[in-house]
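For reference, the chain that follows is the form predicted alone, supplied as structure tokens.
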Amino acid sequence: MSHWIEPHPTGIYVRPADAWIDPSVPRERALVTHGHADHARGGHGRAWATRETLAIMALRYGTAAGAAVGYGEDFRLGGVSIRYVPAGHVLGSAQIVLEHAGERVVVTGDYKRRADPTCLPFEPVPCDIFVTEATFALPVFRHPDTGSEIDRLLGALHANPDRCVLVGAYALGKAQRLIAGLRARGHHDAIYIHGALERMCALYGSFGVELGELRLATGLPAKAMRGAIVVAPPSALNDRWSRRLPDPITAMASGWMRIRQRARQRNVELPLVISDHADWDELTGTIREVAPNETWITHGRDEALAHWCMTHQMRARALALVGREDEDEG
């Protein structure tokens, strides 16, 4: 185990750089993998992140002191060479590659291996220590083809022209990926969005992600949205806001929709297994691909992934970092 990088419940400390990776409390120096709130917090003295992630943090927390890091660009802090490479999770997401004392450590943050038109694909980097998530690290989680799930959504829409399909999708990443996926499958009608998604969709557009015609669903008569797709945060699916929609078919886009009980608990009629995280085969396949001497598991189903590593003669340890999982973000 490396002596210069230290896991703590509130984040990973890089001692020679005097910097923390994705700290859950404000720190003087923070290296941030991506913009989701369980990884990017406000209040840091200075944050290093991609341009896109800094823009997301500014949108969510207000202006913050930050240094933009381009993908593949090397910089140094306290003798540690640092490089950000794509993680394929959401816009601006990055793995952080650290090199010091003849060792290479890769901290993935969250990641996925599926194609996503809204962000750059995951780039595998061989390393000595691989620090990975484990959100869906159980064999039951094998995500279906994303295009097939979107086709199911379009099929429900076309079969019910007098209703709308209301899709719960996390405001950062999932909503934009879903909309871009619908466009890729030939759906070019206006898509209606909840007001909570408006600024994030506009931010994606400012970075060149084409989402087509979006209209705010707020204040419109129900008949205007018949035969349409409406995208909202998962929290809006069953609240008063949704009651004025035209007999909505309630859908939710999440890797957790693989578990039928979760869908029933959320009153979801059309569960869509669309995840922004790697599934079981992708997690284990990625570990094989980067071939680390040791795997550290930050959060999720860490015991199952650590057990898989050990049964394949690979060293592993669970870090149990706090505050690292948002169920709606899966």
Second form
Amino acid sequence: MSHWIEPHPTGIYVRPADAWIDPSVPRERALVTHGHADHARGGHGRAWATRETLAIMALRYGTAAGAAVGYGEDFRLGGVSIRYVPAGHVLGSAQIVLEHAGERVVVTGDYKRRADPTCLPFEPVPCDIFVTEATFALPVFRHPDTGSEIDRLLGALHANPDRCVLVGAYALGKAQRLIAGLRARGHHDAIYIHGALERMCALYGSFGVELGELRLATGLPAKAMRGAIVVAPPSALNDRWSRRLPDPITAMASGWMRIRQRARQRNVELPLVISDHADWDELTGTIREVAPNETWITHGRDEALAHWCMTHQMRARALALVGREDEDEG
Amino acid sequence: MRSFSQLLDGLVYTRSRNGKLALIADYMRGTPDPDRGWALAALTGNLDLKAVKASAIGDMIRARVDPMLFEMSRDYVGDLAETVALLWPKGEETDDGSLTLSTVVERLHGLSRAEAPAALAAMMDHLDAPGRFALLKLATGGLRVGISARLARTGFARAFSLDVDDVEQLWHVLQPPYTPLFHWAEGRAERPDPGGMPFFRPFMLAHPLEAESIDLNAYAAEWKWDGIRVQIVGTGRETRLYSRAGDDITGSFPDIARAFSGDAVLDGELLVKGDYQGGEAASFNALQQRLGRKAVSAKMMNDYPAFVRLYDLLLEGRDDLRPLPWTVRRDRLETFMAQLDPERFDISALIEAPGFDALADLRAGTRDAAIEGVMLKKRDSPYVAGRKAALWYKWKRDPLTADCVMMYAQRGHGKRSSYYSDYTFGCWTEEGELLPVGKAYSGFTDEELKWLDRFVRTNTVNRFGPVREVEKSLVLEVAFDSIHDSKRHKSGLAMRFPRIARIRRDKPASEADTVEGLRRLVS
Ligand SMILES: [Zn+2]
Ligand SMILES: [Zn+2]
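Cool, the form predicted alone is there; where's the form predicted together with its partner chain?
Every chain and every other molecule in the complex is listed next, the one we just looked at coming first.
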């Protein structure tokens, strides 16, 4: 059976629009859900994405021919009517809603349902085919309340005035959400950042996301950062870069931190379960809410989510897209 | 349960020993009786509830969660208790505070295997995920948070500014939840009286000898044996063996415990002998065969029969000999030997040397694998706990050394986790190949570590997960106490206590030692 939407290992092909959604190789026409590297690549002929996502892509891959799409605006490509709807994942992230031949398909990209001060909240859209992610699709993944995780971070900071707390956070999205979350929790001290976060934080600022006073951690004496929070990409946690810091308590903000072994593997002393992806309850709850005829699962723990759909009398299929899921993102 | 589960989480994630001690001390100070006593019992491995089997926990969760999803989750998480703790279906993810650690322990204690699952499930509903994890670990009898009993007792001692050796003395006579111990620690009660019980006494330890020479009229010399230092505590009715850390190791050496029925406390070295070793004390490698085994088979006892080489007599009946001079204790020990089975006990002989230089020659000349060096004991020294200046000295044999080539490096732990600080090194075979002969992660200065780390990073030729293979160009002079045959290593050799003595930047790798050369050092 050939459908007008075709999953391929390198992305989802929308035949009547002759366009690919989140293709992992350069394509002439690409519809991009958000700026993470496993969804947005450089080198496309023309990319349709939100203004924010295009800015992020420009920062990462240099300028590319882009068509800015506003949230909620309808546009047509071939015989397909297309609309971008907030996904709540990171700044600029969108679900792509496609309508053709009386059928509606929603492609979520990555998404979450928790409040996030740095992006618009997920908007559920009832549909016929729901194409979802499944990063945390196991019932062991239940993310706790974000505010209480941030309070644990602040607790550790205040209990150790001579040390610093070094938090590993993904450079796009997690780092800014964490910083904004700290501000919302009343922490207004300067926050030190790794050089790799600088431009992305500035980009968030240019879109009106308030991050407060940020200082570059590079080139500072250790004692300047005593009692402070330092945010760095996860890869810098156990590397030479962290040697300059004053006896850091190593923390990491990620949904993976729910699993002890994951935290220990990374030598994390303070695991913070803060995720930009939907947890098990959010994934299954969202499927119930949009009530599709069929659920397609792009990446993650697809077997478990497909099993859940089946046992709840819903049709599901795993697409096994390649090159998705960056371990550091989460 | 909340503070206990937080303590466990903290211990799992905290890397430094001091950090762990601080967590334990804070908990012990801030938690009421008898909760803290049960926690101390759990941390020291003295709380063996074993209320349910792992299979019963699997059944519990399968009744509540789709079995397929449970299996997938377990494959992903690995640990059963953790999987179930995370999966447990519950509306509010909070600990409602209704369960204290003592309530949990009491309930689990009285349960039959049949009623355990229902009771456990009822408790699970009141806890959050870390609390459920702690509960399941307690209920299945394996806490395993990666700390030793000694560390837990040190944390307890630190909480109340006590001497940990003093705590060790009392430890084995008290039962969980140790309320009299806490009351004494807080100065609210008298010191518990351990009279009549086979309890541990802290060992007397030696300083390394640094002086050039020592007067043998003032110091007696005996061999330092390479086994496990052991204390035999007999009350006449019961005998226990304690390791240097104060752990009860009677279970690993029932043959020794059975052979002793006296009312005395002795200090000695546990060794094994085997016929294949000519009936003499065998090397430490042979002893390892018996270490750490909970149950010892008859074959094991037969193949590696243990005996104790006695150093000292601390108590005989009611007589505490510890304040007496070493010469008097030595006389009493020689007399005491008469009542012991010579198959199981002998006395550590004194070394007769006319002078210090002659002793140095004897020390240099010995090739006995079971000899680690020489002990020098002040003839008038009392037996005192710990390391006291100028009473006992250990004078280890000079280490052996070999020039080896660095082959692989791995990141260290804790403070060292950003450095490549664990090195695997090799020597040349006749065919001109490098064969790994050992691994070392100490011996270098901080400066040298920085240099080695840089060397590894700039000379990496391959990566296998956390391991980097390096250019085979750097010679390390490795020092080690002894080297033995080993079936576990491809080179057929195993070094004891290898450490990096020097970095030989001056030496080309081709001039490093050969495996054959190393084999000649085997003792
Ligand atoms: Zn993403
Ligand atoms: Zn993704």
